[in-house]
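Form predicted on its own, single chain, as structure tokens, below.
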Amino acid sequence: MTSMIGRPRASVAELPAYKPGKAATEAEQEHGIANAIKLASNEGPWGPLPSVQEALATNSLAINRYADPRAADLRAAIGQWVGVEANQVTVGCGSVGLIQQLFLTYVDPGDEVLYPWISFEVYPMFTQLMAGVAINPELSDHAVNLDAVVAAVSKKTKLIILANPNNPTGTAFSVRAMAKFLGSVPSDIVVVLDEAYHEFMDPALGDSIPELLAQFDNLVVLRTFSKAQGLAALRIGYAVASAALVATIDRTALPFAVNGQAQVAALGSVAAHDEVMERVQIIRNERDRMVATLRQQGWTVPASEANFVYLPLAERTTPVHLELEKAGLVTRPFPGVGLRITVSQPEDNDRVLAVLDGIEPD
């Protein structure tokens, strides 16, 4: 372990680094392979659409000069785009900023924050630097239990943070069991809904932010820009909530924190949304043809509302995950737990099919 200088908080001389999917060169130099592909991190397939790239390409903007600090013209944008107000939008370095800008807002030490648990990675890492009481319900049938979140909701919670689609399981609940949920929760407890996937979900579930946000003050919306629109590595994601808590969300933004590519290339997106949605829909009949075929196969798949599948497979993991990766597929395995796989395009998908064929199922 490498020695640190100083001496830094006691949360953060603990705390684990987050691991990031493997890169499929990485994954060619340890296996001595060629021609494998990343499905570890839920990038699209594609990069951004032709109109964007255009955008992008003939910006004007000098890289010399800071962007727009508050991005005023892509919140406008947004709002306009998802139906509320533009000072019920803020933006971020992708929903995980947003995700620490609320930590930072509202967990002081001993403070609970209660999520489900398995879910996403960065929630247990933002709770421990800032000293707070992870409180982890259950999943049932590898999704979130509402009911039980709630049962665990006591005096010294202060956040409640709900992936939907849940990452890494891909299942999701509805709008209405949201407003159920809600209703059962304190106002004064900021409730954080992370729809990173949203875009691939079945719109029968119901769209939280119509639906809920007029309701409920205390709820925030996240969504990124880096999956369906396939701008993951220019960092960009938004939260919409009430005004007031959009205010209290932006006392803690790191300055400048959404640089103007970034900008630009969201504001493109959010004009050419039928053509991402038309994009989202071969990923969609994707998934649909993968979960089929690996329960026709044999393997336990729960039902995806994502871009990825889960494959549930505990201490057989990392045995599955190394027979994939030695045949040019990188996952992102959960040791213990479970396997996560990107859904890429038909040929990228055929051939993990192939290869979980021929290995014996759950």
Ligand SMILES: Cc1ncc(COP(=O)(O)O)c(C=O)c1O
Given for the second form:
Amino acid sequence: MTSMIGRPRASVAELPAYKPGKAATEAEQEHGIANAIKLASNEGPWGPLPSVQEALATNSLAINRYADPRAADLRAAIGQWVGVEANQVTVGCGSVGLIQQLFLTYVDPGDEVLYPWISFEVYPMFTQLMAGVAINPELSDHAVNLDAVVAAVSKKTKLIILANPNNPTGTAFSVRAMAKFLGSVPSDIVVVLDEAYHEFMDPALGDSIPELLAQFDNLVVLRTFSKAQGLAALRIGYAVASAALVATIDRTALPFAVNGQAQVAALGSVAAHDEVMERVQIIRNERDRMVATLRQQGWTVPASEANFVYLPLAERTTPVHLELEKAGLVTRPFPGVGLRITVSQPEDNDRVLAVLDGIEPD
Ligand SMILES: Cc1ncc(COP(=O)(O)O)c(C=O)c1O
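What would the structure be for the form predicted in complex with the ligand, rather than the form predicted on its own?
Now the full complex is given, and it begins with the chain already shown.
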């Protein structure tokens, strides 16, 4: 670790670095191979839709000017799209930008932040950064156990965060289960439903925005344009909540956090939602094919409602990850726990299935 300058806050000095998924070029150099692909960050395999590319090209003429700091047109368009008022929507620099705002808004040192574990690795990072106390109910069969989360609520709980589907396990609970959960949580605790992979879920599980928001002022639903819409590099996510909650978290927004290109691309993606969902359907079909094939091969694979599959390999995680990487398939290991593999185009997925077919399953 490089030494630090000055006297950083204790929570910064002790903070582990965020580990992004390894780039394909890095794996090629490391292993002396060609044709590596990155299946480590749950990105979409395609570039922006043609209509979005065109809008971006036109807008690039205006990048000497700051973009609208409130992203008013985009908030209104998202509101109309998901069926809420514009003042119930805010946007951020990726949904992680909004998660950061939620921590800045609600977590004082010593406050408890409740999130099941294993889940998205920024939750412990921000908890530590704010000197909050992480409370982590265990998963049951790789899935969030909402009863265990309710049981862990205390007077000190300020924020509850639930990733649905959960990253990295891919499992999901229904909106009906969430409604019951919210009914058991005191209304002065903010509940964050992190739905980065919402579009990939079975619609029969319900839609939290129309079904829950009117009832629960303390609920915030986070979604992103990084996954289904394929705009990861532009960094744009959105939150939908009661107008009062949106106004509260807007207080901690970084000025101009959402750049102009991101606003344009997101507006274009909302307008082209049907085309986005055609791409999503390809990934959903491929995901189901991967889960079925891997199970036939003898691997244990939890049901996935996201654009990735998860192998709970425990101590075999690191060797299986390495085997895949040497074959040019860069996946995401959680050492000692499991391996997450992003679902991609059929030819990429076939490569994954072929390598795993050659390894003795658990
Ligand atoms: C559960 C979850 N939430 C949020 C994000 C962050 O997405 P964004 O690109 O919008 O910051 C991710 C990305 O991997 C994720 O897995």
